[in-house]
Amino acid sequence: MTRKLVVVLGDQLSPALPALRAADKARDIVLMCEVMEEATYVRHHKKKIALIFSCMRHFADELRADGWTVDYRTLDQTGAAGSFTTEVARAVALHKPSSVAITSPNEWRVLDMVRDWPSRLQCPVEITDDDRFISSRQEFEAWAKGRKQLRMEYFYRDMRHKTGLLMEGDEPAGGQWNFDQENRKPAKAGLSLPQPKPFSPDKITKDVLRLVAARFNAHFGDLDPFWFGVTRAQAEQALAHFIETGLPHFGDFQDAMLEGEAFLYHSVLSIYMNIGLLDPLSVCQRVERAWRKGRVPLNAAEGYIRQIIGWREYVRGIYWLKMPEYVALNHFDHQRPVPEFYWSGKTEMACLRAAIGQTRREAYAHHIQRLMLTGNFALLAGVSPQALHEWYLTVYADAFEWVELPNTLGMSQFADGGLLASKPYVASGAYVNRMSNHCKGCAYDVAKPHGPKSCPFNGLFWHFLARHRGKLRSNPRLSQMYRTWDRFTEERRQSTLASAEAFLASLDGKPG
């Protein structure tokens, strides 16, 4: 009997996967495998490993219930040297398929591996484009061709036209494409803050949690409590819960930060979208319906939809357009290692202590914590963008290279020299003080511009601008900052730089 071996990866947990749609459940065999190579190419957060393994096991059961034959290999079966290639080779030898079929992996590293399979396996390999994204890689390449600047805003407008989301004919709903100006409110006292919908671990998840505790105990992060959904049904429940409880205020406070509040009005649905349990376009359609029914304001619906059909699709396009060279870019030649407190959370800076502590507990931080706290600090301090990229890939449950790398190297660290962002996203302590309440309980004084007790963001901000003036002075979005710096007295400039250099020396374990 002629049959295919259909390989399903841990971030492809969708019955609408192209390779599954093209297969015949009556004769073809699905291969899924937990392999040490994928669990350890970076030392992933314990919760991330548990999430993916549990979701994989549940999806395998879903496929079996739908009539598929599934060859599922657990980590105990694949062993310490297990890899995708060794497992596919084993399955080919066992099942003797006429061909291997796989939906194109979304990480360059894995696709490069798959491209080597035909010669390694001596078996034909069919690689099908992943059409779970709104814009194909070919479409994005065509959009980018000939453009001097690849700005997300214009790509986003094209995605609005393509999907029809939040459109009134050819015009955007509400008369404007972007409501970002309404979405930058700091959180205030007395807000009723919802929580993402939690789920209790079932037997499958409990087995996975024991496995992870035994095999990955030295990895970063806390394993308990584990509350993530692990099935498509649970992911759908989490979506419905967010639309009902979080989305109405998401727009207003999406950039806010509060001490002791990990989630505010954020959905925490990226983990489900990025592994295939939720379809991103369907999520956006549900959000749009909530707006059209009057259940959420337009600025909330637009802000959320823009993150998905705009930003998420855009960074994937950038990733495939520019890889594999993109990962090595380092516009400022920053070389400092990731500070030790990024792993331990032990720092007197209250905002970073909160964001990193939360990351340890939840394998999650929202986009402003990533961009304007850990990302901002790393850029100001001159941390290697490649080292920071590996840190982000390690610590967040929703981090896969196609989405994380452009966000880190491009948006957060400006390592691509402005391909993705129009300016470096740097800020002093004033921004943190405006958008959060962290500064009230901090050992440092955000109001002090320099000195040993001044907020480190203050001195580092000006130190960054001063040392990279040659590369940034022509950027029109920074010209006002340089005029302000030039108006400072020479004494203030020197005191500011000295404060920053003393802090950086302490960061490196050197006397100030």
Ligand code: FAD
Given for the second form:
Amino acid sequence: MTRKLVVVLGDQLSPALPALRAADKARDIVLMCEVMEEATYVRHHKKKIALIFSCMRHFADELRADGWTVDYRTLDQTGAAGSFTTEVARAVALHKPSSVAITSPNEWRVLDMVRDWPSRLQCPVEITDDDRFISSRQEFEAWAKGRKQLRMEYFYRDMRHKTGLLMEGDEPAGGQWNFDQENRKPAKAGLSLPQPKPFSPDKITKDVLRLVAARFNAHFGDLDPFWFGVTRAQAEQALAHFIETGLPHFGDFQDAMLEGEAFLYHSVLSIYMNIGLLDPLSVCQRVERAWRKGRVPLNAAEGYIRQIIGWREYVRGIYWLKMPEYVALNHFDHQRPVPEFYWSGKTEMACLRAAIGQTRREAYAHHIQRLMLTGNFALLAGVSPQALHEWYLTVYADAFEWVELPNTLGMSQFADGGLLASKPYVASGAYVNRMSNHCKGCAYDVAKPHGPKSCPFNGLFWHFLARHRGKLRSNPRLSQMYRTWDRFTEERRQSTLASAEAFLASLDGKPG
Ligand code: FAD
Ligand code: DLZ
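Please give the corresponding structure for the form predicted together with flavin-adenine dinucleotide, as opposed to the form predicted on its own shown earlier.
Complete assembly follows, chain above in first position.
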């Protein structure tokens, strides 16, 4: 009999997955597997492994309830040497399918593995494009072809036209494509902040939590409390909760940071979108509806939709356009290892302590913490972009290479020499002080430009600009900064560089 083996990966948990749509539940078999190779190719945060395994188990149950036959392999069954390839080989020997079907994996590493399957398995393998994105890989390539600069803003406008989101005919709603100038308010302590919707672990999740505690105890991060949703229904509830409570102020305080507040008005929905529990286009349509009904202002709806149909789609396009060479780029030839305190959180810098502490606890930090705290610091300190890429991929529950890598290498570290960003995202302590209240409780003095106990961001900022002048001097967006540096007295320049050097020397292997 002609029967397919349909392989569903841990970030493909969508009933409308192309490989499932093309299969017959009365005849074909679905294979899902928890495997050591995926859990350890980087030593993922414990919460991330628990999230993926629990969501996989719940999704397998949903498929079974819908009439599918699912061959589900737990980590205990697949063992210490389990990989996608060993498990598919086992299932091919057992079920003797006429072909293997899979939706194209979202990571180059896994796609490369799958391309090897036909010869390894002696069985035909059908790879279907993943159409859970708004722009296909081919569309993005066509958009990028012949352009000198691949700026997100223009791609985003095309996506607005394509989806019709926030459009009035051919014009953007409100007469503007982008309302970012309204979106940079600092938050003040005392704001009444919503929290993301928490869910209590059920029996399946409790089993997974025991497994992760036993097998991955040495991995980074806290397993408890585990409050993520693990089913499509729960992800939908988290979305509805966010639209009601967080979205109205999402735009205003998008770039703000507050001591003791991990989430502010952010949605914490990337974890669900990235594994397939929420469909990104439907999320945007729900947000648009909330605006059309007058429940949220346009700057919030536009800002939110831009992150998804703009940034999320755009970084995916860049990933597939530029891989596999992209991962090795290192424009500034930065070689420093990731500082030890990125793992321990033990640093006297209050802002980094907060961002890394919540990363350990929640496997989450919001965009500005990733970009302007851990990313900014690493770039100024000269951390290897490849080592940093591995750190981001490890520590966040939403981290999958297609989205994490362009954000880290391109947007945050400028390691692609400016393909993604028009200038490096670097800032001194003044930025952190403007956008947060961290500096008030910090052991360092943000107002001090150099010298003992001056905010390390201050010295490092100028050190970075000075040491990379050759590569950056012609960037028009930095010329004002270089003019300011040149106006400093020689004595001030030397003291600033000496402060930064002393701090960098203290970094190697020691808490900052
Ligand atoms: P919100 O602030 O509520 O934003 C809404 C949604 O927009 C997010 O859920 C996400 O789907 C999308 N989004 C926003 N910004 C981006 C962006 N720059 N790229 C892609 N999608 C975006 N995002 C990931 O999903 N996975 C990652 O591994 C990841 N790594 C990052 C590493 C660095 C160095 C930086 C600077 C950013 C990274 N981002 C990553 C982008 C962004 O920080 C996260 O998407 C966001 O913080 C997720 O939290 P949220 O759901 O509360 O987002
Ligand atoms: C991230 C991850 C982890 C930790 N474990 C598994 C797993 O055991 N089984 C699985 O199917 N997927 C897992 N994943 C997600 C995969 O790494 C993901 O499917 C690829 O990164 C996408 O190419």
